[in-house]
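In structure tokens, the next block holds one chain alone, the form predicted on its own.
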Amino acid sequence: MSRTYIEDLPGTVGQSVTLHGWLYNKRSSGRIRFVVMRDGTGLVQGVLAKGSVPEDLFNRFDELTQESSFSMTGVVRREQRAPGGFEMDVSELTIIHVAHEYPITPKEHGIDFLMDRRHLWLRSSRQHAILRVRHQVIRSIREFFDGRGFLLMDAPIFTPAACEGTSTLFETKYFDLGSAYLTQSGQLYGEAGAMAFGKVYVFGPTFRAEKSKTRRHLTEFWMVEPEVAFNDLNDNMDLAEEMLEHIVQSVLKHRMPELQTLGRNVAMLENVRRPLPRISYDEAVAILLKNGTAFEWGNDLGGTDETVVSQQFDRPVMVHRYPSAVKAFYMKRDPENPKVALAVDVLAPEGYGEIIGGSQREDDLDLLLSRIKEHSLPQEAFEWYLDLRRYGSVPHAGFGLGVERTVSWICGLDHLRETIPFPRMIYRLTP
């Protein structure tokens, strides 16, 4: 059925249309009453003038409460002073449901109050803006890879073994087959896809059971993970920066009104153009020491360390060749210096930290076997993964980008909890 939405109003000026939605706000001014409707695509103000409409229609204004659902019909005209830039002279108004007293009001509410009512908080203009940016980020990711001939690979959510360490797994009983785990990453399956199709990407939910309460962590989040056969570390970094530029510029092009709603200063985002600066882990350590941070070579970069490093740049910075001891078993070591892995993290500016992590993968069977043993992982669970090195092994590389961290950075948010419709954290499982 054809239906007119508020976002369609620019093409309906001077026409009579019918809209369906919910009451966002209302007010009276003498003999004129204003109702502001939201329908999920925008806001529009309806005008009821006493004497110009039937008395019963004029009085329906009093019945409407915040978030009541209704439809209204009228002629559309431009009005820059009105919410959304359009007004409708209402000739008909039908109440569908009168809402109970709405718990979220214009007054200041605590974050726990709002998170407990997340199912209603999603209706606010701020949450609309954030989730529309999220939508654009996801859309641009798919555009990027689909437009470059990548195949989407759907990896399983139930997996038989850990990808990046057993301490952060959600475990569940899987019928008579023992334990299964919610996936930490689709990467291992993406590698199988790359050996079959050349270049693929995995895009789906991932789960981490680490007991972290920081603003950068969720227990359930979405990640896109490309994997490309015959790519090395430099190819991997080229792909990552090209993708990141595409995402940010797409949001700036299509979601500027939402960024303005959020009060986002976009100057740093406008700088996201290739080439991005690239520094080695050794250079990052030198930056930390120069800036008075007590840091020992061999440690992984913590959140504060990432902030100090990224503050030296006006755009995301790529840090490569981390100590192999702090990286996952599947990351290839640098042949010129086995103490470091051919790994890269992309750190967002303004204190948002790592948004991309990736590496060239270990393609040598014997070396991969030794790493599995070093990490005390069950070899039998990885036999299928080892087969990728037995039958036509090639150099290959990939990375993962966390959608929520990326959205948090682009929107300039303080916490990841607003970047996903229903966040899951160690202290929150509802609604």
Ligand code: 4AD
The other form holds:
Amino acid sequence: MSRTYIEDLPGTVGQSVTLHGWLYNKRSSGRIRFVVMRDGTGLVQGVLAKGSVPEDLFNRFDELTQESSFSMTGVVRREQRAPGGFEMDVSELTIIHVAHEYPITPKEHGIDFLMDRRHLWLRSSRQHAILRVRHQVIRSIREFFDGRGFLLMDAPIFTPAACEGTSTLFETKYFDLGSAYLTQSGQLYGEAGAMAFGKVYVFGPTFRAEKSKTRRHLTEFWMVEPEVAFNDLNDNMDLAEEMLEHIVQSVLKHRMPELQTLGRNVAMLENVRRPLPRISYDEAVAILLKNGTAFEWGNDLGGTDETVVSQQFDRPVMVHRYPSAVKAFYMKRDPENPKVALAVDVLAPEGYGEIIGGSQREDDLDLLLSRIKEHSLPQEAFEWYLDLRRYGSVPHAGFGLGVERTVSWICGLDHLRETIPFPRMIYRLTP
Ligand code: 4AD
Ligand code: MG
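I have the form predicted on its own already, so could you send the form predicted together with the named molecule?
Okay, now the whole complex, with that chain kicking things off.
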């Protein structure tokens, strides 16, 4: 395919090319008509001068409405003042479809209005910037693990049981086998993968029927979950900080124009370099108390607590060794203090809070069995998982990074809903 896109224009100056796209904007000035085309890769301004182009070509300008599709041909020039930095002297213009009156205009629209028209809103420059950052985040994650010999292991989405607690499961009928649940995390399967391949990553959509209406919760989100045999909690934290540095530096390297479009102050992102600070839950509690927060040892950190803790640091902070009572059944307890689990959460700065949750896993069969009972989980459903502790059990660890929370933080957004093309939230299933 040899179609020319607007992003290719720097290499076509002085040549006549044909572009295909949609009308972004148009205006006239005296005998000159300007049409700004977008094609998904950029913007370019086409120029029609009365008298120097045929009358019928000149008049096509009037038919073009916002988002009408068309193609135009002409010689490309550099033009500093034009949007995108190039202009085309149009010698031919074919209208493909005259768009109906477009609902999204430059005036301010409410968020519900835009979310109802998400399928159209995706055409705007702000959404382009965010979704290109998202793409870069995903690309850099794959690059990171692929470059380190991890096997990509796809975990199933229909699962027979819970991984992260039973209260947030989406249930669906499954033929004659009763109920299936949409996966909350691919981790348990990742653990089987780690025992088979040494180091793997699961990367896919995950589902949580959380009744939370916050700016940090989606019901469907994407998570990357590495799992490594023979890793302990410290190895796990080393891997998490190396990955985070790679992601953020890769976005800064490749997506600076997009961050500028979003008005992102990148100073804090530039700080995302190893080593990241590591503090224990106990130290986090001390920070909370020192800052006048009424917090009791044993509670999980809430969103506001995370903000207070992360504000003490100029880069993401790792909080380890949470009380085991507030963490998942599979987390290994600290042999030095069984009240705490060998867990780690990574909190992003600037109030973004938890972006990574992980742990060293319980590798002892009997302890894991008693955890399953304590959590009132159905043992039969976990027999296969228990097998991993029956046949060559080893210390191992992993974590999950939420893609949308990461993108939201990197882009400096105030809500997760714009970080995924079609967000699913407790109150939204369309479009
Ligand atoms: O802390 P979580 O629940 O950890 C797990 O699922 C582990 N099984 C991961 C593992 O060890 N393999 O979730 C991990 C991350 C969170 O830190 C957050 O970034 C994201 O997933 N996340 C959500 N993102 C958007 N909406 C939600 N409702 C989310 N719940 C978790
Ligand atoms: Mg968590």
